[in-house]
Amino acid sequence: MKTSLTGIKPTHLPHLGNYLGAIRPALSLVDQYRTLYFIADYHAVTTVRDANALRGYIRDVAATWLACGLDPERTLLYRQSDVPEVFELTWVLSCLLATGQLERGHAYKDALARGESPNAGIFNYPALMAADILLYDTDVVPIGKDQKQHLELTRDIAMRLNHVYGEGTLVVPEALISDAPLVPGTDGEKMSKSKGNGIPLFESPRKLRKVIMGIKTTSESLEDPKTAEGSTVYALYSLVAPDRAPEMKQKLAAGGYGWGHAKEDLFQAIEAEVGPKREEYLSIRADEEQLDAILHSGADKARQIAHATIQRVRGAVGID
C-alpha cells in the first residue's frame, strides 16, 4: 500500500474551514493509503512566539483530529519534533539546494512583498518542509493546487539526490491533488485566521450561532427573491448540507425567507455535524497524559521510517 503524508501546522484553534477543507478530505484517504499526519510544530516556531500558546495549540489540533474520526490504530499521529532525523534530512538536502530556489518560496516572497524583514526559518522553510516529507518514504501528498511550488520543489531535490548519491535512495513523491473546497469565511473570502472571519468549530452553540448571525448577507426584505449562488450562507450551507442545498435555494428564489432564516438552517445544519465531535474533543482535550501518549506512540513508529530512511541517506553520502 502507497504511503499519503499531510502536515498540520498548529498556529491557531481549528475553525470550519480546517474541517471543511483540510481534515474531512485527508481523513477519507485511510481506506486507500497508509496515512501519516504529523504536527508541523517546527514550522510553527517562524511565527508563534507564545511557548505555553504553541503547546496549547498542539494539542488543540491533535484532539480535534482525533474527535473527528482520526483513528490512531490505523494512521500514525505524531509530532513533528519528536522525530529529530527530519533536521538531518534537512541539512543534507540544504546541502543541495540553490538560494535561489529557497528565495522563490512563497511564505518567503510574501513576507518580503509585505515590507517585512523574514527570518532564516521562512526562508528555509521549504528545505524543512521536503525533509518531512522524504523521510518517511512517502508516495503521495495530498495538496491544494496553490502548493505544487513545495512539491516540485520537493520532487526537485529528491531526484538531484538520488542522481548524484544514487537512484532509490530517496522515495520521490507524487502530487494528489485535492478537490478539498475553498471555504469562505463570514466575510466572503477565504476563511482564515489571519483574516479574522472563521466559524469556530468546537466552540458552545450559543457562541457558534452568534457568528453565524453575522455573516454577510445582501439587503433583501423578507418578500423578495434572493439569489443563493455567490452568498457565503448558501456557498457554507452547499458544504455542510449538500443534500439539502437544493431546498435552500429554492426558497431563496421563492421569497418570504430571509438571510436570517437561511443563518438558523445553516446553524442547525453545522450543530447537526460538529456537536457530537465536540463533546468528543473536549473529552479527549481534557485528558492531556493520554493524548501526548497517543502522540509519542505515533511518533515510535514513525521513528522507524525515519531511521531506515536517514540510514540509507547517510550511506549514499559517505556519513555511515
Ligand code: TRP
The other form holds:
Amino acid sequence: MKTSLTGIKPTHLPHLGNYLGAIRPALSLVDQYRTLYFIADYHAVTTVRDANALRGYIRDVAATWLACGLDPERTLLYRQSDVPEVFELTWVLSCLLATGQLERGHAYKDALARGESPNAGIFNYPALMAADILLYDTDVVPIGKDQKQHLELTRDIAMRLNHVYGEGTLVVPEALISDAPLVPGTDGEKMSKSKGNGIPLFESPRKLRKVIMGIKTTSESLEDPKTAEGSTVYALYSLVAPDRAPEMKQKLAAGGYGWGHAKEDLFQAIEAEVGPKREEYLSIRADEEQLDAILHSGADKARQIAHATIQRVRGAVGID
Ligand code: TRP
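What would the structure be for the form predicted in complex with the ligand, rather than the form predicted on its own?
To see the whole picture, the full complex is given below, headed by that same chain.
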C-alpha cells in the first residue's frame, strides 16, 4: 500500500473551508493509502507569537480531524514536534538546496512583496516541509494548489540527494492536487482565516446561522427569478449537499424563493452535516489527556519510520 502524508498548520480554529477543501478529501483516502496526518506545529511558529494560542490551536486541530472521522487506529496522527528527527533531515536537505531556490519560494516572495521583512523560518520553510515529507517514505502528498511549488522543491531535493549519495536513499513523492473546488467565504472570495470571511465549523449553531445570514448576495426582490451561478450561497450549498443542489437551482430560477430562504436551506444542510461532529468535537476537545495520548501514540509509530530513514540518510552522507 502506498503512503499518503499531509501536514496541517495549527494557526487558527478550522473553518468550513478547511473541512470541505482539505479535511473531507484527505479522510477519503484511508481505504487507498497508508495515511499519515500530522500537526505542523513548528511550521506555525513562523507566524504564531502567542504560546497559549498555539497550545490551543494544536489541540483544536487534532480534535477537529478526530471529530471529522479520522480513526487513529488506521491513520497515524501526530505532532511534527514529537519527531525531532525531522530537524536532522532538514539540515541535510538544506545543504543540498540552492539559496536561489528558497529565494524563489512563494511564501517568502509574497511576504517581501507585502513589504514585510520575513524571518528566516519563513525563508527555510520549504526545507522543513520537504523533510516532513521525505522522512516518512511518502509516495503521495494531498495538497492544495498553493502548495504545488513546495512539492516540486521536495521532489527536486530528493532526486538530488539520491543522485549525489545513492539512488533509493529517499522516496521521491508525488503531489496529489485536490480537485476539490475552491470554497468561497461570506464575501465570495476564497475562504481564509486572514480575510475574515470564514464560516465557523464548530462554533454554536446560533453563530453559524448568523454568519450564514451575512453572506453577500445580489438584491433582487423575493418574486424575481435568480441565477444560481455565481452565487456564494449556491456554491456552498452544492459543496455541502450536492444531491440537493439542482433543486435549489430550480427554486431560485422559478422566483418566489428569496436569498433568505436559500440561506436558511444552506444553514440546515451545514447543520445536518456538522451538528453531530460538533458534539463529538466538544467531547474530544474537553479531554486533553486522552487527546494528548492519541497524539503521542501516533508519534511513537511515526518515529519508527523516521528513525529508519534518518539512519539511511546518515549512512548515505557519511555521518554514521
Ligand atoms: N505548508 C503546508 C500548509 O501551509 C503545511 C505543511 C507543512 C505540509 N508540512 C507539510 C503539507 C508536509 C503537506 C506535507 O498548508
